[in-house]
Each structure stands twice: as structure tokens, then as C-alpha cells.
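To begin, one chain is listed below as C-alpha cells, in the form predicted alone.
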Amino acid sequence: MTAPVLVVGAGGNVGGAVVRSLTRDGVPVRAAATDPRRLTTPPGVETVRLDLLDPSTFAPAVRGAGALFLVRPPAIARVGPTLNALLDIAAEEGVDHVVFSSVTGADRNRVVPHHRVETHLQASGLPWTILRPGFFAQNLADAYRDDIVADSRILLPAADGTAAFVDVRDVGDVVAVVLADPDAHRGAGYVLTGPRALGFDEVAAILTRELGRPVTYEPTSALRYLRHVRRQGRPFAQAVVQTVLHTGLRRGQAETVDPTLERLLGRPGRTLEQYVHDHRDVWAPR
């Protein structure tokens, strides 16, 4: 691919992910966030602004773009006027595919707005790969940290539910090797997890193990989860969307590990024990 792949949300976990997986391969990357200046990125990647609430920024960042890797930030919960608006863009534009992060169950989950997003995509023409990550190993460094960090305890409406984390560094991976070869993805959806199911008290144990002090995991309701994570300053569909998906665990969701990304990559995923072990100093108390 000679045109660059134009990656939304570069600044953030997953798009940074891929950013680096692209590079490593030899790819050329467009690098977009809403202000590039912040953005650290490996040499010789170009930079670009895009805002997806300023539908202005949409034709600039894509024109010229062989691929798109597309990812919802967490705080848009309107995807008509955003994602879906940058979509049409795409199209528009000519780019010769797309993928997308979206989440695991979100072909059948209707009230995750990735699952609008995924509708979209699949109507639009464009051609398409749909990536359903399950939980990400590296909510523990973002969804998690405060709790960690401050209280060390791990506070969730989850129950007795297990996820098979994925680092966001083997999405980032798969996105190359789509991209290496798009024709052989085309129309496809992957459900990407982890090596290993684990419940929330496993979790604690890995963290407790590898920071050197005793966390825990405290299950709790889905109505004060989400006070809670509204105390932290989540915007409300933000914090709805968060309890939704952690309360699914409840009902196994998130339990199946999945042989895809091992098929995808020739090896097997990262498991939550590297991931945490990795990046010990993310949760070092205050």
C-alpha cells in the first residue's frame, strides 16, 4: 500500500496501537487527532487534525488516504454526525477500505453505538473489515486506574463474570495484517480476545502480585457503578455505555476465548499477566 492509512484516534490506546504496528511493517501512516501537535508518533508518520465533532476537518484528513482505520472515542456517543458522517466522507473520497474497532456482541447489541456504526459501514459501498475486540487489558491503565491507584480495589457491576482481555497491541497487529492484504478480509468480522478467560479476583490477584501491595475486587450494583463513574467526571453517555458492557459480563459475554487472533497473527495473543507486568509504573499510588 502506497497511499497512507489514515488512523483516527492516533493518540489514543488503540489508535496508537496501530500506528505503531503500521510503522513497524513499513506501512505509510496519517496520523489524526484533534490536535496533532500532542501527538507522539514514530518517525517519518505524517500528522493530521481531525475533529469529529467539526465535520469541516473530515474532507482534508481523508483526501489522498488508501485506507481508513476507524475507532469510536469514548466520549462520542452521537455517531450519526461523527463516525458515520466520516464514513460518507470516505466514500466520497475514494478510499479502498475500511476497518473499524468496534466491540464484541456489537452486531447484535443494538444499544452500543457501535452497532449503528458497523449498520453503516456495511450499507455504505466501502470496502469493509469489522474487528470485535472484547475487553481491553489496557482498561486497567484507563477505566480502572483511578480505582487502582487511590483505593486499590478493582469496583465493577460484573459479578462473578470473566473476560478474555486483549491487549491492545495484538489489535494493533491484526489491523497490519488486514491491511497487508485487504482483498483477503473483505467483508469479514473477527471477534478478537485473549489467550485466557479471567474473573475479576484473578485480575486483582495478577495486580497484587505485581504491584507488591493487596488489590481487590469489589462487585457492586449496576446503579452505583454508574454514580460512581459519573463522580469520576464520565459524561453520562460515556458512564451508561461503560456499565452496560460490565454488566453484560454478568450474562458471559465476554467469556469465550476466541482462536481468531492467534489464526490472524501465527501466535498466540499477550496475555493480562504481560500487559501488566509491562506497565507496572501506571499504577504506582499517587
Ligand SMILES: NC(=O)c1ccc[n+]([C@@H]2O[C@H](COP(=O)([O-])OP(=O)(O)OC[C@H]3O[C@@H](n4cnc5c(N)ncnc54)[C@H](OP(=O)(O)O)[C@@H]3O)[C@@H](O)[C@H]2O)c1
Given for the second form:
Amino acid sequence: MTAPVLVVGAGGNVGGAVVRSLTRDGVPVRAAATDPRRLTTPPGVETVRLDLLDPSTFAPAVRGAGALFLVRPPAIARVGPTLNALLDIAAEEGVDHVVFSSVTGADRNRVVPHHRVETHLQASGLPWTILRPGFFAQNLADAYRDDIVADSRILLPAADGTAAFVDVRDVGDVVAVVLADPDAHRGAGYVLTGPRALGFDEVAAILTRELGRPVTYEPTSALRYLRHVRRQGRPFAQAVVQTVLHTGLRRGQAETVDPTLERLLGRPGRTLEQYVHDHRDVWAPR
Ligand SMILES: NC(=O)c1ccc[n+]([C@@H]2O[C@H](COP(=O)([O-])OP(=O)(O)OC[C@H]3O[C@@H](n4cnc5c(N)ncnc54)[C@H](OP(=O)(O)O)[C@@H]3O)[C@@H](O)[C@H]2O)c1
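Since the one above is the form predicted alone, can you give the form predicted together with the named molecule too?
To see the whole picture, the full complex is given below, headed by that same chain.
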């Protein structure tokens, strides 16, 4: 039995996908969450409490792990005492390899918190691989869900910009490929996108076909969108980030399709159609 992979954010989009991909491949997993009792994990998966805001939980969670999968929870902006401190503990505990799921552009964009995690990891002495995914297909079930369920519309300040949506199930599969042969991926940064860039009118058409009811795309201004997501209860900082990211789509910030994911997996990435088809119940009317 090899040492388990400690998966941070195991109840979230990316961490959950990583747990499922590794477990499917027979890799032992230690799934971490702030409250592990709330985790739903495949049979045989070990769980552990890890709160990035509580450093006393770091060493017990990391001890004995062979590798670490790390993702930045959206609510955590101060990465120094949280994610970077966890990386320091991982180095002390002799973890063999770290996979950090970052975001496209974080290597060049010093403003995003992921940048500071990337640079800290690269200087840590730990062997690492950094994944830089683009827009998640899973945003349809997170940020856009309430609008789709309640009003059968997608409201965004994206104008006619497009995004090469990546399905986080593919990100999980890439993590499994990396950790199957970590030395082959040591020191590599991989941009991960889906197979095609789609405008939101096309996204709405896919939802219309799959859900069997009309869903429309309503482009809006940045300010109206910011007010809208604030009214939905999103914290101010996250609402601003969400607005900036979607406004950036107008300038083509997420339109590039990158071949890396297909090369690593040996198959094309999952399409948005596939994602919506597999999760149709998520948008059922309440
Ligand atoms: N959405 C996109 O299109 C996109 C694209 C590229 C990159 N990203 C990046 O991906 C990351 C988000 O990933 P995701 O969608 O998987 O997030 P997510 O679904 O919100 O999951 C985040 C996880 O972190 C855990 N968490 C929250 N607070 C924590 C704490 N204090 N200590 C430990 N764990 C904590 C949460 O569960 P518990 O609290 O239950 O433990 C949750 O499972 C962000 O950094 C984002 O910038 C997003």
C-alpha cells in the first residue's frame, strides 16, 4: 500500500473530481475538508479535517501523505498564512510531490492570489506540477445556476465573448495522470481548456436542447451584473472577481483552446454538451 494523496478541498468541484479520478485508478486518497463529516466520498477513502484558517490542523493532515493536491478555496485571498503555510508543512513532512490547481494566466498575473502560491511552491524545494485551468463547465451549476433555474436565463457581462470551458472531471483525470508518473511532470505548468470555445448564446442553446425548455442568454453591463450577484448573496470581493472575469471574456481572455489536456489524457476533453447532459437534474425547476 503506497502513501495516500492528501486532497485539499475534497468536497469542492476540482478536489471532488480529483478524489474520484484517483480512487477509480486505485490510488489511496486522504480527502480533506473543514468538516469531513459532510464529505461524500467513494468507499475506502480516508477523510481528515484540514482547515486552511487553522494551522494546527496542517501537520496532522499532511503527516504520512505521499503527495498533496492543493486548490485555493475561492473565499481565501490571504494565501501566506494558509496555502503557503501548508506547503511549508508539506516540505517539512517530506511530501514527494505537489499538484497545485491554479488558474490560467496566474504565472504572469501578479494580482491573482494563485500567483503567490505558484511562486512559493516553486521556491519551496518540493517537486511540483501546476495546472492552470480555464473557465469551468461547472460554473453552470455554481455561479449561473440560480438564474438558469429561476429565470431560464444566463445573465452575464460577457457580451459576445467566448470561453473554452473545461470540465473539472478532466482536471481530475489530469491529476491522476500526473501522479501516476510524477517525475515525468515535475516542474511542468499545464494550461487546461476544453475542446471548443463557446459563446453564451451557444451555451444557452445547449441548455435549451438538454433541458427541454427555452434558456436564453442576456448580456448585461458590468455594473448591473455586480449588483445582481450581490443581491444573490455573493460576498463583495467574490462578486467583483466574478464580474471582472466575465467582463474579460469580451476581450477574448478565455477563448484560446489549448491542446495540452488532450495530449495528457490521450483523448479530447469532455464537451460542454456532455457536461450538461450528465448533470441535467442540477437545473430542474424548483
Ligand atoms: N470557476 C472557474 O471557472 C475557475 C477556473 C479556473 C480556476 N478556478 C480556481 O479554482 C478554485 C476553486 O475551485 P473549486 O471550484 O473546486 O472550488 P469549490 O467548489 O468552491 O471548492 C472549494 C473547497 O474548499 C474547501 N474550503 C473552503 N474553505 C476552506 C478552508 N478554510 N480550509 C480548507 N478547505 C476549505 C471547501 O469545502 P469545505 O469548507 O467543506 O472543506 C470546498 O470543498 C479557485 O481558486 C478558482 O480561482 C476557477
